[in-house]
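Consider the single chain below, provided in structure tokens and representing the form predicted on its own.
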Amino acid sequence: MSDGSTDVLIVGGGPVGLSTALFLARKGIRPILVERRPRLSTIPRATGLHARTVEIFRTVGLEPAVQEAGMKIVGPGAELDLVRAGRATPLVMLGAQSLADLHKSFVMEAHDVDYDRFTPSWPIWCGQDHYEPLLFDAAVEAGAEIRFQNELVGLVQDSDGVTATVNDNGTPRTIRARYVVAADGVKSPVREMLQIGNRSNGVAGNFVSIIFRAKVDLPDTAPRFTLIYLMNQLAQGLLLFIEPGRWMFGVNYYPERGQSPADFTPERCVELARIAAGDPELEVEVESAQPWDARHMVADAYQSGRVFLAGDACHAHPPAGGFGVNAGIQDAHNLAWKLADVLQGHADESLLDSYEAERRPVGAATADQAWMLFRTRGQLADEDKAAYRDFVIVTMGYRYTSNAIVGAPADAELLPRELTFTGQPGSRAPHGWVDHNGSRVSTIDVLTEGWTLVTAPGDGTWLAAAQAVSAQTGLPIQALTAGPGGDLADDGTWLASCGVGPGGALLVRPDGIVAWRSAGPVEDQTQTLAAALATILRGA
């Protein structure tokens, strides 16, 4: 039975699939999303949302709701009133035997990042059971169609599109799509259908995550934390603070010793929760016990014809660094605007090649960083230290090189050693506070509304060039001035920080990445801008 057609079919209704649906719908594309489960997740996985992910949520209006649903991630010892009130959590990992022995604990990892220096958005500690409904509601409101109990069982591609076969709660249906985005998890059936291989370092450990509720009163003098590595002879693993009164205990099991998830009976889970708390009489409510493995994997390709992989379908990481869902949402953000520009006739399909060219190197580097950190517990050997990058660099300091970037340095490091935002093509445009239309806003808020050209006030030639190129190509281009008296009014510091001097201009893509830059004047602004966009959008 046929069940219609769509420009984009999304497979998988987790955070990455829902984000893809939202980003596309806000660009005017009405996707269909199919999810085999009957409902959204009720399990608080993927709890750490890094600053770049929160920035992306900010651009689609979700940052306030995510902040309300979660807790601000702060540095050790910072904002203690918020921490004690359950509105913030410090980015600290302790080593201890139990919660009752925190007075004997020691700091294994602590991170204190001055986020205000480079972003308007602080990271948020929020389980996906809280932010998935926000993504769902926003995607549906924007025009996405989401179908639960719909399992994709077949794909056939041709030169014009993809025919997908879906099991709709027992009824076979077909959906015709021009493109498919598979965000269907680490065991991705779509990746298997496409016969895309992968590179893997293997599995670093097998775990069962026990989600439980218990009232654990910590004294005000107890050190505050987000994670505890429990070094207890009775039970070893990671104890994760989810929210007040709710915890996750990730416990190792060893298949080579004959152990399996079946060993984690409800009674055993209660016993383990009590061991973690250090209270043999603690009242415990076990919500769930989910097996998982700390797997490293990078797909050999992110695209096969008209089908694209995103999130865990194309990269899997051990949990060290908390990169997983963040990398997936950034995949979706990178791909969605490209699909929209192609579908709306603003770009040739060659633009879509840049998705794999940009995101696969970042995905591989991210997986390798997570593997290194997880295997070493943060205690890096000398040979690892040269390759190590701070987690903030991994999540937002990367540099793209592709046909969708013009002028990126040939020797640009994918993950630079220092976190800097200089306006270099291929990097995220710098954040700065400016006055815009009577409000104090971040440049991040303005530079992600579409294609944007920024130049200094008084230079009407670039503004005229943007208008002319937009009229010639049909591509909407927002043209702004930055500096004293400009559309983005400041003292001139922000544009200078982008490496743009008098007579120069900065072109920013819809995902906030610098696409091209002219540091100073050029002979023909219209021709120069048209050539840069033709390279990016048409492969010319």
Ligand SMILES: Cc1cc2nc3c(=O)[nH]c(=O)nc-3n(C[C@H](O)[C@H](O)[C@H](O)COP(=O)(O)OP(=O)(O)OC[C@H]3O[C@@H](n4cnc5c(N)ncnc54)[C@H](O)[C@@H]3O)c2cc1C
Second form
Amino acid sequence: MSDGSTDVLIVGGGPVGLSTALFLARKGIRPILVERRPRLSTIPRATGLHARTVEIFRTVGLEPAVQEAGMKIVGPGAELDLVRAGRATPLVMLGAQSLADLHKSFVMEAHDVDYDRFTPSWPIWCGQDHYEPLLFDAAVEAGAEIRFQNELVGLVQDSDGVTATVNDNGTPRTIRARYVVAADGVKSPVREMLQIGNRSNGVAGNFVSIIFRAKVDLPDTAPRFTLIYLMNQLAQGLLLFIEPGRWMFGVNYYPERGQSPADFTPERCVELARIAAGDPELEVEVESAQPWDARHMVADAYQSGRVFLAGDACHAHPPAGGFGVNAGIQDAHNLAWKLADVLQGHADESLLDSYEAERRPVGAATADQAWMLFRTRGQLADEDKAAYRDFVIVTMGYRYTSNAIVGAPADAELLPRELTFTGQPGSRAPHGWVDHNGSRVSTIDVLTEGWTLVTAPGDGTWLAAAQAVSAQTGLPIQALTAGPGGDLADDGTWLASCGVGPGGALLVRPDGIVAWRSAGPVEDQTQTLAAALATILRGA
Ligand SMILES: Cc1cc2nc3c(=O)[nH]c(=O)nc-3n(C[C@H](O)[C@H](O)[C@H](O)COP(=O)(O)OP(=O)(O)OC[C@H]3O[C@@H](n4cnc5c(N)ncnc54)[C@H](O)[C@@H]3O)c2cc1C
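Would you generate the structure of this protein in the form predicted in complex with the named molecule, following the form predicted on its own above?
Now the full complex is given, and it begins with the chain already shown.
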């Protein structure tokens, strides 16, 4: 039985599938998402949303709601009032025996990042069970169709599209799609169907994540943290503060010693929660106990014909650095506008090749960083130090090189040593505060609505060039001036920070990545801009 057709079929209703649905729907595409579970997951799982992910949420209007549902992540000693009030949590990992022994704990990792320097968005600590419903509501409101209890069981590709077979609550149906995005998790049935192999360093640990509620009163003098590496003779693992009164204890188990998730009976989970708290009498309500592996994996390909892998389906990381869901949402953000531009006739399919070219190196580097950090518990060996990059660089400082970037330096380093935003093609466009239409906004807010060309005020030729290219190609291009009296009004600092001088221009993609720039004047602006866009969108 056929049940319609769609431009994009998304497989999997986790955070990455839901984000893909939202980003596509906002671009005017009406995707169908199939999820085999009957509802959204109620398990918090990935909790740390890095600044770039929050920026992306900001551009789709979700930052305030996610902030409200979670807590701001701050530096170790910062904003203690907010921390005490349960509105913020410090980015600190402690080593401790239990919550009762925090006075004997030691700091394993602490990060004090001055985010204001380069982003309008601070990271947020928020359980997946809180932000997935927000993504779901926003995606549906924007026009995505989401079908629960729909399990994808087969895929056949031809030159025009993909025919998917779905088990719809016991009834087999087919859905015809131009493209498929598989955000179906680390075991990705789609990756298996397509016989895409992977590179893996293996599993660095096996865990059962126990989510429990308990009222644990920490004295005011206790050190604050988001994460504890629990080193207790009775149980080892990672204890996460999820939200006031709610905890996640990822307890190690050892298959080589004959242990298994079945050992984690409800009684044993209560006992383990009490060990973590250091209080044998503590009242504990166990919500769930789920097994997971600290697995390293990078798929050999992110694309097979008309099918794309995103999120855990193509990269899995041990939890160190909290990269997993962030890398996945950024995959979705990278892919969605490309699919939309192709489907809306603004680009040839060659643009889609840039998804794997850009995101696979980032996925591989991210998995390698997480593996290194997890294996060493953050105590890097000398031979690892050269390869190590700060987590802010891993999550937002990467530089793409692909057919969708013009003018990236040939020796561009994927993860540079220093976090800098200089307008280099392939990097995220710099953030600056500017006055725009009577409001004080970040450039990030303005540069992510579509293709944008920015030049200095008074240089009408670039604006005319953008109009001419738009008229020739049908591609909407937002043309703005930046500087004193400009559409993005400041003292000229921001455009200069992008490496654009008088007579120059900056072209930014819909995902906020610099596509191309001209540092100074060129002879024929229209021809130059048209050529850059033709290279990116038409492979010309
Ligand atoms: C217990 C646990 C704890 C975790 N803790 C952390 C953490 O602390 N920090 C962190 O960064 N990450 C953590 N992770 C990992 C994090 O949850 C993932 O990185 C994130 O969920 C990836 O999102 P995703 O959308 O790619 O995949 P998933 O969230 O796995 O979503 C995939 C979805 O696809 C659906 N699906 C699969 N096959 C089909 C099919 N054939 N048809 C239809 N639907 C299908 C699944 O039901 C699922 O809903 C944890 C994971 C687990 C399991």
